[in-house]
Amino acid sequence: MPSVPLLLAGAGHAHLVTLQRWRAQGYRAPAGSCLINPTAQAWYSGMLPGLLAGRWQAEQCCVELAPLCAAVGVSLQLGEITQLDANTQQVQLADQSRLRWQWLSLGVGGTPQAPVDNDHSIALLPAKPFAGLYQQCRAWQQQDAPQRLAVIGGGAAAVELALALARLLPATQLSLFSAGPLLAALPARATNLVRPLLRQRGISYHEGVTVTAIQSGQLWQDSQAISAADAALLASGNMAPRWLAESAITCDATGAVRIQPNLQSSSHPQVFATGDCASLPDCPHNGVQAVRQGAVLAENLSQVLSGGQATRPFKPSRHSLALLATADEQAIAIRNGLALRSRLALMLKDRLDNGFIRTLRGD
């Protein structure tokens, strides 16, 4: 059974930072060390709002791995993980080949759950991963879009991907269903922003709504049906790889690898985690904390590496500006309980968007 010294699990923003700042540091990993991965690109999620809208094209969107991984002596494998032990540090991909690892580092995401009671009478797509969405959402801009989809979630991903789906397929009627209230971890202005903007583009909301069953082509709650659908998107209660789970490793509900602030796992401390598979106290999986959690995972697995300790600790963010697409010439700014809707904060989601993309490339 092949081993290496270090195996990166999924191309999550971590690990593309990680491997980013070794290659602007002149890092080169260990000899043997690997990056298993389902494709050869890595999309970023913050860009693709606005390529389902138009605004970009797909290229744009996404960095080839291959080159990122071989400037710091990475070797890229495709293949999917099925499944993970921690104890004997082995991994089993889906071709069943298996890897023996010394070191681990998870960046593989989440994916959205569909409700457990579903006779699948209606076409689910979950908002990841990206591909597989940008793809389906492709094929219903060119013929058979649905007529009803229905958005389940009320986060901003769920919010930045209606008001695309909006632009991208306006002869289908959107509907979004939130659990609580719409965009309820944001301030309330942002909420306030936004209401209106679904209203003017078309899009039904409804607050408070938990999707507890899919039957016979409706969305229930609980023992009422609550809205017909042709198709469905999955925007909410992102689950972390049910291999996770089943691993050894100490896991929370949602199957994400309880962490320590190092971002090594808290019971198994060869075994590192970031993003929407990591669960760590106060921090929010999206994309503005896995991107920062990249800079501490660089440091830490090269002290590793080394022969040393990771000392260096990951600090939640509370007060990052976070910018909301929403499928125009506009976009949300949203810092410190306040939130603002102008073309400057198009301009500058841009402007970081593009940056990070051309960092990944090494333009």
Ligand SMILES: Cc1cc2nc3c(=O)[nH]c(=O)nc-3n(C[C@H](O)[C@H](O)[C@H](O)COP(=O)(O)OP(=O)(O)OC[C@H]3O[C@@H](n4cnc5c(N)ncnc54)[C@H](O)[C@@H]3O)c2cc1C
Given for the second form:
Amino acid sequence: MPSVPLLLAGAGHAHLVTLQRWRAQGYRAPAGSCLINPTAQAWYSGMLPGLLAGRWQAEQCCVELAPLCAAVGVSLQLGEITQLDANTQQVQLADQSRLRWQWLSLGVGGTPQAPVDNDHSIALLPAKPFAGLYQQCRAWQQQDAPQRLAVIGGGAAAVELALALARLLPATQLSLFSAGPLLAALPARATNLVRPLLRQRGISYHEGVTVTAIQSGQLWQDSQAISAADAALLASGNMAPRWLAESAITCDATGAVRIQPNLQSSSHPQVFATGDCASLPDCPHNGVQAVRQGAVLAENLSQVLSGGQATRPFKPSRHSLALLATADEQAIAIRNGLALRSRLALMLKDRLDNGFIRTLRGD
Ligand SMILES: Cc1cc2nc3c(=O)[nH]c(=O)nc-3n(C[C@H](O)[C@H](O)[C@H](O)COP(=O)(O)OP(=O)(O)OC[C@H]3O[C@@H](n4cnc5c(N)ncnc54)[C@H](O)[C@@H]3O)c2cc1C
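Other form of same protein, the form predicted in complex with the named molecule, not the form predicted on its own:
Below is the entire complex, every chain and molecule, led by the chain shown above.
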């Protein structure tokens, strides 16, 4: 069985930053190192709502992995990991091939889960993987758009997607179902800006509603039918891939790998994890944290690959700026309990998003 010194699993945000940092430093990964990802491109989530709202072209929102990998001596293998055994240090891919690794870095993200009680009477579209979301929404734009589309989720991604889809599919009746208050993780001022915006765009929203079942073309909360829908977009309740929890690595309740501040697994030191598939106290799951972890990962991986210790700790940012796209000429900037909707916020968001993509491309 082939063995590799370093296996990067998934082109998550932190892996992209790691590769970009190594390229900038002229660092070469040990011969044989590889990145496994199902697709040859990595999508940047921050630009996806803008893509759906018609502000970007698809090629502006993703990065080709091959040149980024080649620049640091990492080979790109297209494939999907389906099993991991952390004790024997092996992965198995969907094509049944196996690979042994000496060091493993996990950046495979998470995907929203459908309610377990589901008779498949409503077409379900998960917000991830992004390529699937984009293709389905474009197909709906061209023909057979659902008359009634439910967005399940009430966080920033769900709100951004609902606003973008209201632009993309103007004839579709959109409803948003949020288990708690809308944007519960953000300051109340942001929620107060978003509620009237949703109303203006004809999107009905329902707070404190947990969709527990899909039966007979209806969304249900426990034994109560809440709403009929033709399709539902899943934009909440991310779970890490099931094979992580089955791998012998210590995981939390969402299946994310419990890590130490240096991003090393708390149970298996040969394993690192970042982004949505990693669990670190006080570190929310979002792209900003994953990107910031990338710089720390780059340093710690190069240290262990040269026989040293992973010494650099990651400190989650508590007051990072959030920029929420509103599918028009403005965005909402949120920081330190304040929220402001303006054109300037959109200009800043575009600048940061485009800058991130350009840095990864090496432009
Ligand atoms: C619509 C939307 C908009 C968002 N906007 C923002 C935003 O503006 N700002 C922000 O901070 N956060 C945003 N988020 C949240 C953000 O997308 C996630 O927190 C972020 O993507 C986490 O990145 P990650 O690195 O963990 O994984 P991901 O970006 O999900 O990448 C995981 C990678 O692993 C690959 N992979 C998955 N399974 C396997 C497997 N079995 N084998 C091999 N490879 C695999 C995937 O193909 C993918 O390339 C948004 C989310 C959504 C849904």
